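Starting off, we have a lone chain in the form predicted alone, written out as structure tokens.
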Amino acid sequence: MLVHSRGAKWAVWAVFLLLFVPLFALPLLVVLGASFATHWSSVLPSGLTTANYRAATRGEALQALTTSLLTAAGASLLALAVGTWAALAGAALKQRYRRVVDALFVLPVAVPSVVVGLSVLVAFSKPPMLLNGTRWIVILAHTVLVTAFAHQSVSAAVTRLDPAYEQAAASLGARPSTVLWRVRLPLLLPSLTAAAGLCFALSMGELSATMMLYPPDWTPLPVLIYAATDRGALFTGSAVAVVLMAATLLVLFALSRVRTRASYR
């Protein structure tokens, strides 16, 4: 913390709590409470039950959770591969060309995600790349939306790499491919896992573009949450939302463990 006096520290913490509690903590706590409730009592949910979670962890909800996990995993891996390749290739370009590459990758997040969904729908609804009505168009749209974050994260890490490691490996006779796989990528592993976690979390919560593209047999969990709340099933929708948050946090925790071990290496 950049503030050193005791009074100033207390003031900073007070402002933080004043902003964090009503804007972030309370809404999440209300959703958590609603997931165990049967009805509303005044402004708070009440009526303790676990029936909402039984509905949120079986049948259609369980299938939607599996769909979200597979979609997020596929989109994250594709985004990480494309973003890492572009970051490594862009590092060898001149500054003005590197800016052009960065701008191209940032473009999908500079426009509303529903526009990206519409663009993917229009582009892949005709042969020879007919993906409309398949699960692949959903994974592709998620990949387009999250690749920018993978590219930016890895690009920042590439610029911080010490070239002495690569030069030492090359001076010992290592081929460029060996330098890439044995030197550069291991040094980038903490940033790669961080980028993968960010892409995964963003894909798990993506709704706007997904609503335009998903086929009936590939319904991600955010769509199911929207459908549940739209028909008035707020408590079931809250339970499904908690399951979505828990699954995302578990995957992020696993990736953070990998990142910690990679940092120690």
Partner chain sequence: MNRRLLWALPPVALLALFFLYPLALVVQQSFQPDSGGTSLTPYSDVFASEAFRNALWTTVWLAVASTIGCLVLGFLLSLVIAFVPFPGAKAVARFIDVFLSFPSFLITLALLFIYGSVGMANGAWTDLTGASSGPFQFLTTPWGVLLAEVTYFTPFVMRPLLAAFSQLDTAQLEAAGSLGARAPRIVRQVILPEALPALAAGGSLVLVLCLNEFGIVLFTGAKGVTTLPMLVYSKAILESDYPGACVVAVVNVLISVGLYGLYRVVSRRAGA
Given for the second form:
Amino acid sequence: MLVHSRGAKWAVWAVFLLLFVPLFALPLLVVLGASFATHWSSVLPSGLTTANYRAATRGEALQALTTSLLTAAGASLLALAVGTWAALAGAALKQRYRRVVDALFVLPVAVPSVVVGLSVLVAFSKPPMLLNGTRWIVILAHTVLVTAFAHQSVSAAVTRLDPAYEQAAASLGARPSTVLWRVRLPLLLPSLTAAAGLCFALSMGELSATMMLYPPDWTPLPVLIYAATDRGALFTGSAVAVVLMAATLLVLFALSRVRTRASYR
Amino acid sequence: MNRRLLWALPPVALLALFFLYPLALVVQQSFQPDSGGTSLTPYSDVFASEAFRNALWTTVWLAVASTIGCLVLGFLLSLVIAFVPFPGAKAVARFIDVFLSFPSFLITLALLFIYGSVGMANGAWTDLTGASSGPFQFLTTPWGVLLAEVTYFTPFVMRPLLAAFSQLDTAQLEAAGSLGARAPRIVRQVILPEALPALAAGGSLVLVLCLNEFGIVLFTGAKGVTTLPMLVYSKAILESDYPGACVVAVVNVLISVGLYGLYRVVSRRAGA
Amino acid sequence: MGIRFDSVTVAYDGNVVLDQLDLTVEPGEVMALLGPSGSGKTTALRAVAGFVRPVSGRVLLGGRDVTDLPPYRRGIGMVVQQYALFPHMRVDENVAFGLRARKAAKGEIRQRVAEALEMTGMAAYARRHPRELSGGQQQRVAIARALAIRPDVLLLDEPLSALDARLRSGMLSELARLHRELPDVSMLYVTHDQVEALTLADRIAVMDKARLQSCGTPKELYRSPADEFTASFVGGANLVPVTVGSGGVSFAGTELKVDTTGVLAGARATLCVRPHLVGLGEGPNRVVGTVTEIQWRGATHRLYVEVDGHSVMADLRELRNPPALGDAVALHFAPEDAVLLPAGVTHE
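Output the form predicted in complex with the partner chain next; the form predicted alone has already been displayed.
Complete assembly follows, chain above in first position.
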């Protein structure tokens, strides 16, 4: 379309590959490669082994994986519920009020995660809401952080929803609650699963707020990876990182299957 | 109307309790030095410290430089994917989406293997030249953070750009081409104006995310690179200086929220 | 159940989109709301459905004021242009939706769904999803869904305009058949297509610029329209400015014989003659002009003839030897085929 001559096309593609491969493909490949190695002091890693994975799938690493999965699942579900509620309630409001709700719910995106961590720490370290030192403070912080994303993507979908469906339902005698449960939410299902996937991935990789809050018995994967690399165990850290990526992708894939079924039913 | 406001109340109340109230406490604590009372002492202490001024400067220039890098790189790469498509361009676009779902610190971890003191690049150099150490020693400097941030955040620019490009009518390009315009002119006069809103929106988002980035800096593990979020963490967790941490947090929030507000205004205008 | 608009006005942000509509649809009657886009016809329908709230006036259904009733309490069937079938439900679930919302008994739901699908000829498609159906089939399901709740009033908002021409005429006769089978259901049929309105409606309400222009049976509106807008929108018409004399009018310096009952001599008026009632060649009420355009339409020729600065259309049975562009021709019409209208825009 833009470049017509064969030579120029190949030149453009060569530049693209030269930028794309080292910057984006290489990092992921390198982490994958390192996770199977014991040394890396040349072009390629050496001392190939699967020992890193044995370490990354048992003991504290396995526990961290469970911790991360539970935290991410809990935070995404809570965030999805609150975000969807806010998006649906906000859409029914007048422009003026809707803007306020939107602005409030988008604020956590702009506030640094570290600050969210700090503020939760400050607020919930003393009675009556003493959560510090429990797993709940981690889940709470994650929920706050990802709610903004859930709200944003659901409210975009709500705006796109054709009002003809709700009106058809209403004309057939469906009360607003029936319209919500039988028509609007099923129609939003694809967007809801997409939002859930986004929240889940963000929570799985959350490090900033978690570093400020995690109790010793609730260590998510990113903290474990940091701890490993901090003490120099880069290769074990890589294996744990691959486990983290694989777990995230697996859940995202499962959610996208649900989404495909939901949108082609 | 009142009924509808009532329905919006529960989620807003939850947000207020778990986000706004804690944030307000941070602001409150930033005015309460450990010595007791309410004063501006924490602010004057923090503003006077060299560490804070360095961190502020490092944060801002790193964020600005990363954003510019992401915009340029993101624009170029999206341009190729959208307008000089090659077999597998779709897969690359999918890869970008997957990339976005990984945490940022993975990039730093990967860079350690690529450019670290005993990584791929330096290893190759020492193998080839027989020298005892390689030339790539920038990883623990701000440049290492810059490279990581540009890498990690470029996809955040590419996604809105690719969406904008897919809306662009290819007939426009063909018309411009048939009128004798060459590629650089088409890019400048047809594509760039269409992409500006997406660039502005993506750029401001990346700027804010860079200002707030923590994982990349933490994993770099360099004492020489301290940013505001890093300072919040170290003051609060390592030094237990809560008033100081809160002051830095307030400054960081003001900068980020101010810029994010700008982003929202820009993106609303752009209809994104 | 009848529908009554009692001086209904609808406005958005001070913009009046429906201006004091007074209209009554009798029980069992098919009323077409005919008009161009922006004429307020859809707004009127949506006011009956309950999706727009009038700023003043009342909407009555069967004598009951429903102005303040939410849509789901009105018990009205509605079919819209884009069908709005629920994509996540099968055809029978779509049709059952209204009955389930009313918490009807299971057996009754099954029976009524079957009945509605039978009536619209969609019984064989009950387990399909809407996306597996063609446009015409989707429209039938939408109608079945609306009929399943046995409404007394059926609202149809441009129901055929998303279909192609061939399907449209088929659906038109389907709708006419449905009306015969359901003689008690009042229908309000919004359309911009005069053929649909003429074919289907018992009466037509012609709307323009948020106002009701005229209302009458199709024959009344076609044979003796009351105003220029109705004349040209329903069926198309030649409209030329004339001065009324005694027993006729004068146009382009020619005296033409027309029925001038009830019009004062010397007044200015608009002469309306349907194009297919204009003949070529000599005859009574003859005018002369120059051919400016000829369109061959298969069975007919349409001639555009300029007479004294006015363009006059004539639809003629296919001509063996049509005139050429620029030819001077004579046109004529029978006195009883002309209608005199009050002077309107043709005089401006």
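What we label the rigid core is the largest C-alpha set whose atoms superpose within 1.5 Å from one form to the other. Just so you know, these numbers come straight off a predicted model, no measurement behind them. Numbering follows the first chain given and starts at 1.
- Core-superposed C-alpha of residue 25 shifting 2 Å or more between these two forms: No; that C-alpha moves by less than 2 Å between these two forms.
- Message: If I superpose the two forms on their rigid core, does the C-alpha of residue 14 end up displaced by 2 Å or more between these two forms?
- Response: The answer is yes, as the C-alpha of residue 14 shifts between these two forms by 2 Å or more after core alignment.
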